[in-house]
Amino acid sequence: MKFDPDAFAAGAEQSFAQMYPVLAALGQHRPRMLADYERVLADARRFRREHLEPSALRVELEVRRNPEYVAEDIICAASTAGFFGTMIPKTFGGAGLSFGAMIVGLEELGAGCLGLSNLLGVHGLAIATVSATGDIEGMEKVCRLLTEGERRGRPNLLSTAITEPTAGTDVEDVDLLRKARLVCEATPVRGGYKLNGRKVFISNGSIAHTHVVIMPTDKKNPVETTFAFLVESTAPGFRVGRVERKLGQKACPAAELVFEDCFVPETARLNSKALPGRAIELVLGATRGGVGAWGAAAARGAYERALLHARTHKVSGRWLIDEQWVQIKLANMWKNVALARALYVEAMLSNELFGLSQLVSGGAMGALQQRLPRAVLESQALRKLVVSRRTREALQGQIAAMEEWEVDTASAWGSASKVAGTDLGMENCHLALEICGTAGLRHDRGIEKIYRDAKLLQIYEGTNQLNRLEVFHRGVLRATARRSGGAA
C-alpha cells in the first residue's frame, strides 16, 4: 500500500497537551507562553501537511539527480507563513517568540522531513552565534536579512561556517581547539581582514546570502584569537566550492566555502572578545537542544509510519497491529518519542531559564516586546536605543555576569538532549524497519529516507561522542566539584 499522508495525519495527530503535558501545565501560570507554543505547533502542523509531506520524496529524487537543486517553492512558502522570523525579536521585524517556540515547530516539521526542516531552520545557528557575541548591531543585521526578505517572499538565508577539512568537532571545544589542525586564518590588514582557507559541510552554504564565519586571527593561538565574521556571498575572494552528495537530509545543501584573500572590513568582525569559551558554550547549549528536537522528530516520523503500516497491512490474514510482537515494538517506539521529547523540553526550558534564550528573548527585551505595540517596537527612535553602545555594553555585561553553573546547566541539558534524542531516533528507525520488513526499504514509504536523514543528526552540532564528554564535564564533573567546594 502506498504511503498516504492524509490517512497518516488523520490517524496519528495528538493535541498540544498530549504531546507536551509539562508545557501545558506551565502554561496555566504563563498563558501567553502556552498560546505562543500552541500557535507555532498548529502553524507547523498545517505547513507539514500542505507542503512538506507532499514534497519530501519529490525533493529527495530531484537532489539525487542534481545535488545543486534547491526546493525554492518550500522556502518561499515558509517565508509566506512567517517561519523564518519566529524567534527574531519584534524590534528587528520578527514575531518575537522564544527559542522554545521555534523548537516545538522544528519537531513538527522534522517529523515530516528532516532535510526540509533543516533547510528552513539552520539559520537559527547563525542567529544564536551572533547573539552570543553580544554584538547588537550584528544581531540586527542578520535578523533583518531574514525578516525584510521574508516580507518580500524570499528571505536572505544565513549559514554558519565552523567545520574545516581537518578540524570538525575540535573547533567546538576549547580544550580540543588548542590542538586542532586548522587551515583557516583571518589575517589583520589595513582596514579589515583577509580570510584564507576552506570551510566544509556547511549547511545552506551554497545558497546563503550571508555567512557567519568562525576563524582565528592566529591559528597557532586559536583559543584567544577566534572571532565571528559576517561575510556576504558577493565578497571578493569568496566562492562556493563543492556541493556535497549526501546520504541523508539531501533537501538541505551542504557545501564547501573557499576563502582566497577574501577581504572583509573591520566592521565585519563581531565583538572585540574571542568567541571560544562562554559564547560558544551559550550557542551550543541552545542549538544542541534543537538537534535533540530533530532526534525526537526522527523517532516520531519512524513511529508514525510504522504505525500506519501496522494498521493497514495483513500477514496470514491478520492485521499487523493485532500481533503482540508488533504491539511491543510500537510501544517501545512511542516510549522513545516521549523520552526524546521530554529531554529536549528540559533542555529548552533550561536554556530559557539559564542560557542564551533568557538573554535574547527574556529580560528587558522580552518585557519591551510584551508591553509595547509593534509600531513603537519598529520605530526609528527605539531602534537607535536598541542598537546603541549602551545597550551593547549592557548585553555583553549580562553575558559576562552569568554564573558558571547557569551556563553548565544549559550546556549539559543541551548535550544530553542531543545525544539521547538522536540515538532514540536511530533506534526507532531500526524498529520501524523490523515492523515493515522489505516494504520499509521502498522509497515511496519514506522510512528508509528517515533512516538516512536521522544518521546525520548523530554527527553534526558536535558528534555524539563529544557531547557525551560535554555532559561529563558540565553535568558530572562540575556538579561534583561544586558539591565538594573544589574546582573542576
Given for the second form:
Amino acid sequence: MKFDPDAFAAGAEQSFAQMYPVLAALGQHRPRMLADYERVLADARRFRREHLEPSALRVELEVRRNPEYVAEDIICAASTAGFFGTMIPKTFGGAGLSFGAMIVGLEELGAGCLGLSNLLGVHGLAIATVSATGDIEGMEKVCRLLTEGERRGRPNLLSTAITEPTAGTDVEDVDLLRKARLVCEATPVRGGYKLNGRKVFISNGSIAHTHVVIMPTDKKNPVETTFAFLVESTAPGFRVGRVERKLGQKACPAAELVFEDCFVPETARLNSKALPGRAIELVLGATRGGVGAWGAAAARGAYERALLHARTHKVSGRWLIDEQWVQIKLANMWKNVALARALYVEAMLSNELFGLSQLVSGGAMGALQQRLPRAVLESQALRKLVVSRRTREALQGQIAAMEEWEVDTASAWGSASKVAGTDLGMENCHLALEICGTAGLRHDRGIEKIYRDAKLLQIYEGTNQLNRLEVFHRGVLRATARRSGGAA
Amino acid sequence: MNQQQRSEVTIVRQTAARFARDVLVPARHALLHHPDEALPAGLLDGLLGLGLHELGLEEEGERALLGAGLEELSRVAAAPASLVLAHVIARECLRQTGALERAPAAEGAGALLALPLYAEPGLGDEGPSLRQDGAAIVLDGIAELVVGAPLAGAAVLVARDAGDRERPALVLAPLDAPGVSVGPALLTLGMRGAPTADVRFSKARLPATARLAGATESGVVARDAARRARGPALAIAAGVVEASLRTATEYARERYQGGKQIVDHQEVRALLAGMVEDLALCAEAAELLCGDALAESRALALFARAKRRAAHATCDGVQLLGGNGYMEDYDQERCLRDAKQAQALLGRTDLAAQAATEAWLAEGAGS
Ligand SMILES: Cc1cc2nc3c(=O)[nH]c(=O)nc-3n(C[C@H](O)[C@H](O)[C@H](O)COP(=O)(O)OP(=O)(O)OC[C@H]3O[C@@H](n4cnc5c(N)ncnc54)[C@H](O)[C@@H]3O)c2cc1C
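Take the protein just shown as the form predicted alone and give its structure as the form predicted together with the partner chain.
Next comes the full complex, and the chain you just saw is listed first.
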C-alpha cells in the first residue's frame, strides 16, 4: 500500500477516546474522572514536547560523563507544571487526581523518555507504600514534602528502599521473604531505632530528601517485623553509597543507601501492622500496573520513532514506508501499543475497584476530594479532621477488611499488565531497530536509547519471572481454588 | 577441516584470547566509555600485531581462522573485532576488483580500511552520490556510520551513480582527500571502542580509478564480499553470547534467592537453556558459514536467524542477573549492546531473510 502523507496527517495524534476506548465509555458514567484523565494526558503531552524530548539525549550524555548529574531543569519545569502533586489529595496540597490519572501521564512522558519519566514518577512508589500502611500522618508528611516543595519551585523528592544486596526477588514476595538472606535491620533503641545495612539500586536514592525504607526489626523474623521508616537524607548514620553506572534510564539515578547505626526517632516508623502480606501486596498490585504503562510507553516510543524513520528514509531509492515488510512491522507495533495499553488500563481499573486506589481515591476520601471545594479541602479544620487517629484506624480497618480475592484480583492484573506491557515494549524496540537499520544504532537518533531504557522494565518491581509466578498464584491458582471450593 | 587447519585455528584462538586477557580486559573501562574516553595507547597496535586483519575472505581456511580470532576477542569486547571485520571486507572488495595495490600504504592504523559495516551490502542506502566529471569522479553527500573512519587511511563505500539511474558504485575514498571530512567519533549502541564516524563528501574530486567497479559489478562485488564475511561476522555474535552465558552460569550458581541457588529455580534454568540453545545455533552457524557448503538461501536464512537469536540470548543474560545485569560492572549490559549491534552487521536481518527467499526461489526450490 502506498503511503499517503495527507491522509496520515489527519490522524497523526490520537485523541483520548482513541487511546482509551474503555475509559471513554466509562466516562459516560463518571464524566468527571474522564475529564481529569484527559487533562493529565494533555498536560503530559505538552510537557513531553516542550521539555522532555528536547532534553532527553543531552541528559543521557551528561550522565554518561558524570553518573551523579541530575536534570534539575526538568525537575523544576515539572514542578512548575504541577506534575508532582497529580495524585496527592487536595487536603495535602495536591491536585487530588487518582493513581490512574497519574499513570496515563506517565505513559505519555515515558514515550518521550523513560528515564526522565522515572525521575519524575518514581515517587509514586513511595506514596503508594505509605498509603498502604494507612498511616495518615505519614501520608501527610510525604505528600507535603512534594507539594510544598513544588510550590517553592523544587519538590523534595522521595525514594523507596526495599532491595538489598542479597535479597531482591525475595523481598518482593511474602513466602520468599521467610527464606531471604537479609542484611538490613532496624534495632529498637531508646526513643527510636538504629538502622543498619545497605539498600541497593534505589531509584532517586542519591537525590531524594526522604526515603521510605523497608526494614525488619528482627531480620530472623522479617514477615512479622518488617515496617516502613521515613528516613531523611540528613539523618546521622545515613549516607549515599555508590551511584550506579547502568545500561539505560540514565536520567534517573539508582543509588546505594548505607545505614550505619542510623538513628531515627520512634515517629519515623509508620504506624501500621507489619508490611509483608496485605500492605506489600496492595503496593505492588498498584505500582506494577504503572510499570505496565511504562511498557506501553516503551512500545509507543519505539513505534513513533520507527514510523518517523520509515516516512523519511529510503532504501534502494524506495521510501521505507511504502515497503510491505515495513508496513507489517508498523502494524504489529501499533497492535503491541494497543495491547500493552489495554492491559494496563484493565489493571488500573481493577486497582480502582479492588486495590489500593479504592482506599486512596475511592470511598469517603475520594468522594470528599471530588465534592468539596479546594478552599475547604485545604482548610486547617478539615486537615485536623482528616489527619487524625480516627482516620488512621478507619483506613487500617478498611485495609484489613478487604477480601482476599479483591487483593488477588488487583495483584494478578497488575502483574499481568507488567509482564505483558514490558515484553511488548521490548518487542517493539527490536522491531524499531530492525526498521531503522544504521540509524537505529546511533545515539544521536534517539532510537537505541529506548531499547536500553526499556530493558529495565522487565527487571524492577519484581522481575518478569517473579511476576509470572504472581499471575499463577493470584490469578490461576486462587481463582481455581475458589471455583472448586478449596482453600487457596 | 584437516588436522593442520585445526591446529592453526587453535593457535589463533590462543593468541587472540591472550590479547583479550592481557590488553582488552585492562582497557575495559576505556572501551566502554569511548568516544568520551580515548583508547589506551598500544591497543590498536596490539590488535594489528595479531595479524587477523591480514587474513583474507577468499579461502575457507582463512575465514575459519578469522572467525576463531574474532570470536575470542568478542568474548571481552566486540568492538576491536568489528574494526578488523570492516577492514577485511573492504580489502576483499579491493581484491575482487583488482585494486589491492591501491590500499593506503601508511603504517599502523593508517593502513586500515574503513567500511559502513551495518549498511545493506551494495544497496547504497542513502549514501553519497557520484558524478563523472571528465577524468575524475565527484562525490557529494554523507556515508553514515563508517566503522574505522576516524583511524583509517581510506574507506570503501557504495555511492549512488547519478548518471546511471542511481545504481551503486563501489568507491575507494582516501579519507584525507580535499573535500572529504571525517566527523567526530560517534556514540553507538554497542561495539563502543571501534571508532566510527560519518564521512562527509563536499564536491570531493577523486581520480576515476577511485571507482572500483561499474554499476552491475559493484553490487555483485559488495554482496559477494559480504557473503564471504558472514561466518566471521557471526563468530563475533557467538563470542558475545558465550561471554554472556558464562557470566550468567557463574552468577546462577553464586546467587541465592528463595533459599537456594537461583540455578535451582526452573525459570532460571529455562533462561539458561534458551541461551545454550542460542549459543549452539550461533557458534555452529558461524563455523558452517565460514565454509562454502550451504546453498545461498540456507546460508542467508541461517545468518539472519542466528544474529537475531544472539541478540535475544544476551537480553536473557541481563535478565538472569536481575538488577546486577543492568549495571556496567557485570559485563552483561555490554554483551546485550554488542549483540544487538552485531545483529545489524552486514545489514538488517529482515532484508537478509527476504534475500534468502529470493535465493530459495531462484534455486528452483520445490520445482
Ligand atoms: C535501575 C534500577 C532501579 C531500581 N529501583 C529500585 C527502587 O527504587 N527501590 C527498590 O527497592 N529496588 C529497586 N530496584 C531493584 C529491583 O526491584 C530488583 O533488581 C528486582 O526486584 C530483582 O531483584 P535482584 O536484582 O536482586 O535479582 P534476583 O532476585 O537476584 O534475581 C536474579 C534472577 O533470578 C530469578 N529469580 C530469583 N528468585 C526466583 C524465584 N523464586 N523463582 C524464579 N526465578 C527467580 C530472577 O527472575 C532473576 O532472573 C531497581 C533496580 C534497577 C536495576
